[in-house]
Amino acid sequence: MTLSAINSEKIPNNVHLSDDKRLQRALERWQPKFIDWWKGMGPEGFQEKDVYLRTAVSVDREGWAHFDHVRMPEYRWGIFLSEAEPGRKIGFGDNHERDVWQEVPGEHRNALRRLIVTQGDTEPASVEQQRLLGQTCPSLYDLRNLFQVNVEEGRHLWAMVYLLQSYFGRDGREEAEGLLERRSGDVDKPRILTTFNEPIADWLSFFMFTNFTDKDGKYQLLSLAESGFDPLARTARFMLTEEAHHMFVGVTGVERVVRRACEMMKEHDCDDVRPYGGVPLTLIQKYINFWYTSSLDLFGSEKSSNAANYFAAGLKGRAWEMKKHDEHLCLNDYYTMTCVEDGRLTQEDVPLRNAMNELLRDNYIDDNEKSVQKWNREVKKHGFDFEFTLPSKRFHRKVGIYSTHRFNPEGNLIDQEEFNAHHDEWLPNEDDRVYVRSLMKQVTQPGQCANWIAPPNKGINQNPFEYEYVKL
């Protein structure tokens, strides 16, 4: 499909969308309920605003990043999947070797909904969490990049609707439906998971998260890239494209944020820069800690035979299979887990399909640590004497095995009267929050930006900080 044919689609793809009539029109009747969903739950106050935004046309370099000034309600949301790759085996699993499939086994139909289906729920999730953020935003430039975040994963709620429309029938429509009329911190119908019911109320929370919980986001859709259900295989890899500029913006949100309180502490000769309207070192570590830990419980229980079945049947494989792995079977191997037993900790052989969550939550700690890395960076070169740290993936956790105990971020077993008495200490509290709130001021002028983060480095697209990013 050539690039002029994708544009003049009413609703963009590459998947010929014209050529199944009764999807397209199934698509189209969707498509009018999803803009009444974003108008109502997307970025209030800001919907005739022109932003400055990247929007994908194509999955080839010409077309998967065009930049425009364009108002959020008419941008072109479509459907794309990574180009197909001829000949392509399932790599992992029971069904190793044999051809993927272009259809729904029917063995495994309800296993690959429940997979779609979570993994689609967390895209409107967090576009619900955001929602208000626009109006405190440090900057021009961040307030650009939230409605970039905020689009982009409206596509993906899109890509994940195309999969459910096209694949499963009825089921697949009403689960369709379902995605637009769930919402994030809803008493009565809130979203699948608990992270993504969580309140984002100000900007340190929102870089948080999307340098933690969308790099989850990162991890899971590279399992499902190895999937031997090829179109969601092939969904899965377009996505994480555009996922890397999600915690970008997490990772050097932070960094920003750590600046500026160096810059603080070395002005002022202080470690507290609350006098001053500064994030301290140490208010950030409590945010590290609570929006890493409610991420790690997005990976699911250490002990998954769901995760079991998923591998052996060829759906949700381990990232990077084909690339980082010889052995794809995994019948034979087991994984050496910390358990707790009569009160203490000790070590336990799970058979490896039973450990493919832990395997994936492995993947994701050593790759945050790369961004505490990054932030400590940060706080040498102002000359100081303080680290960052990733709590043990026992602290906090509120899923899997350690779900029912009680860490200290170290990972050592304590009783819950020791985890109340260091509670503050470790995590944030009211006060924390009500404080981060209170520097939450919106700044609009371009070329300007909030007292309690530095500008970033450079802008985007080669325009400079300064660029109208958002024309108000």
Second form
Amino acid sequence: MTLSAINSEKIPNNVHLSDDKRLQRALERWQPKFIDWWKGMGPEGFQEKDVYLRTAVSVDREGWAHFDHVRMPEYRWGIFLSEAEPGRKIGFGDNHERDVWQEVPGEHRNALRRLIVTQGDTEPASVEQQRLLGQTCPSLYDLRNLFQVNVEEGRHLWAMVYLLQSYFGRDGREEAEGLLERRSGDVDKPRILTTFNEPIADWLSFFMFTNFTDKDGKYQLLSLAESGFDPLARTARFMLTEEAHHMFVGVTGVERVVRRACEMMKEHDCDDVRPYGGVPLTLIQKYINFWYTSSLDLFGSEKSSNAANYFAAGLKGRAWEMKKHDEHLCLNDYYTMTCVEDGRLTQEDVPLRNAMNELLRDNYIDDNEKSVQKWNREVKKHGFDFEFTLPSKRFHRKVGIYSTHRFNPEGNLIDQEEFNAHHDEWLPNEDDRVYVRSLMKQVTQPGQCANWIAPPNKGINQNPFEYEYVKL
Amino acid sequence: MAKHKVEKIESFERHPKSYKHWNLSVDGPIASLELDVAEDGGIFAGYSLKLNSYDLGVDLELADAVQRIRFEHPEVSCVVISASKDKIFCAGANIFMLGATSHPFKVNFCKFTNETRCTLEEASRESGIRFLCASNGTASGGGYELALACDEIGLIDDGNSAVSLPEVPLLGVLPGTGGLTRVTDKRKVRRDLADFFSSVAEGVRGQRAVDWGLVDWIAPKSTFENTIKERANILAKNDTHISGDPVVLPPIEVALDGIHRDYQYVRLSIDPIQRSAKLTVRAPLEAPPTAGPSLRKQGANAWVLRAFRELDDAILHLRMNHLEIALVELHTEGRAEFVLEAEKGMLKGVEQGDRFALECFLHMRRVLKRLDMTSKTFLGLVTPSSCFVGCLAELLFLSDRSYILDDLEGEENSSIQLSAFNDGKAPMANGLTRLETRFYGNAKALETCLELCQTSKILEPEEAERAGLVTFCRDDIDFPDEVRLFVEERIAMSPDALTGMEANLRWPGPETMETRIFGRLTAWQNWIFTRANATGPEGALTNYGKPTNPAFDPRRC
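Okay, that was the form predicted on its own. Show me the form predicted in complex with its partner chain next.
The next block holds the full complex; its first chain is the one shown before.
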């Protein structure tokens, strides 16, 4: 008999894996498929290299950030839930104040499974989207960050798979396998959400993705962290601590591109830094416009009966439901929404429960303002008066009530003709993308950094930038 | 939850000694069943059963009488149904009772009366007992529907007595006991004449009733009695009837303790919080008799009869007294070989022309049909201790879902076994067996299963799932959780939508008069009953017998 890979040594956990026969049996089937998937669809070309990675080995302060060089297929993906809150009650909706569910309530099985599968599907999808980026990394430091993001997406997949396998019976196990069978961008078996089917072809996109798109994930997790299904809430809470790193990679990545552009602008006294191999600020703005708006789509329709049902049932709350809100039923309130009627913008009062997606989107928008301010501070530091802005949430939408109309970045209704005329000014066109891709040349000497991006202010875990983060 | 009116029925059992509404007498091959409704003998207070109108109590006695004639008077080959009152045969279901009872009660009441009417026809077809309706006065509404369930209808020709279906013109509802369906499908009345008949409150009488096929013959008062006797004698001489030794049906023994009904072979447990019930049928406790004569010696204690009488009683209680129960888990337990032997002995008796064996067999089929007709979700659960074999395997096939536990760790695994009983012996209302219905349009799967009926092969969980005999096979880790999730999920759904969905899916394939009767009852009649045009403040049923006229919402839909 071969020694099973399913034990608490190889799979760090706080879910009593060694006593849980159901989970062991499910993982015995799933784990080899995951490893196959990782080898086939994970980072291309670096599977055998030692990478300086952080592994969570427990949920306490010391345990969740354990650093070591490790080969990725041997990474110890673990299963962690944040500590249980004794006597926890459902915090909102029609089941408000009742005991939280420790088992899936049959009535909400399908809705919960859907929520978990949709969230879970994004995790392997982003690994697939980013699998070729290693070949054009701007530094060893960035290469390591990419892999850290990748293994953590992998761990988030494990977290969702744990829920599916432990609480949803055979259907759950089948869904867990489905998460490994869909492929980002595949015509026949695409990933569930459209955004996750676009390949991430360059590092500027990667930074935009980890800033904007992963931040959507953060807000989904914030709302799931309030769930009345306690294992989901606890899983989401622990995932949130990891998600912070991804956004750090994104926001500092863009910041370093901005810094390098400003340095070139100063050095050469010009706005267009393309002749010197930099990324002009206007081009960065276009990437912001693109990635920000496509991430806004991930929150779903502005008016949503699904969202209302999830809230009513106690499955998905508002971000910081318990911390920031006093009233948890949301039956009598309205959200004033800007809609399009007869070719003009009007205000409409939407029952609050139906506007839950929009509330979460607003929280997300506020958070993004902070990233933009950070980048603007970088520009100002170099003495330029350029300012990045977030376009209106109506601009360039593919989902929801604004998707059937055209808006300019300020959010005013315009016609298709006007939109077309300004397209290249607002959004990256093919030339822009070709240019950005042309900058992507692999740099793997310790301490070296590509010309289009500034090195980071500091390294990882108090190591210097020059540290050999990936042993090639 | 809102408090609903309690319409509890203490017992569904009746005995001729204590009938309030019928007089049963037997004279050789002819039984007389005389309707003599006690006006103040309603099963609930608050209405008076005038003009030989009936309520559930009257129908329970009728059902009991027909059942007893089959078992206790096997010599009877013709039953004459008549009435004691002058000028009126039967005015049908009591309108004030209908007005005073809740909608769910009305539905259950209609369902039961329909089952009783179908039983009359089945007794004629399968046991050779002919029913002659001696309508010595007007038979209206449910009264005429009772007549329609008989083989032959004689109507007194007194210039006044008529047969009628006045529900549409008078009450704004439909005849609830298959009247419209039987007029066309059984009596073959032309559809436009049936339209006329069904929209004229006073109905049709005399020669016209004969000409249109609404009755078989008319006779004036002076010769009516004699004609009845003559016709009864002729009907009694039919060669499909076989006699036998009488078997007395004793009262059903049951121990109650609040949430359980414990019979010898059946246990019903109610979980009012979870809104589910467990219904367990046990196998014979010892090796059963293997042929007709010894079966008869056991009489009503024979497992094939006793277990199914108990099951029938449990189902009626579930239906009428536990409306809020959404889902019924079906369990079996005991030794599978005893079930197979008991059933084999019974079938052998049927083959040898043993009347008691035949009646046990027919009774078993009726009880299974009663389960088919019950508006609850049935969940069949096969575990290592269960015995879903032969006739008890039918419980799985009538279930809306079924799960089999694949107990990889246990000493004995779950299994299913088919027998000759599953092959053609017990048709449903649609005329197909439950296996034929299950594999409707899938000849190959059906054939495989019919072979399994011949070989009686013991099917392990995965084989049973592969053969399509259960919905899902789950191992010991998944099984409890999967069942819990299904139960919780099911109970949360709309009770009405579930009733409709289940009824749609339970009877695929052909329509028969029986499926039409029940289908139209549950769809059309129940829809009409809940519409304002019938039961709203200005509805026809509400205003019946009041000085006010109904006012209709004129929109046709």
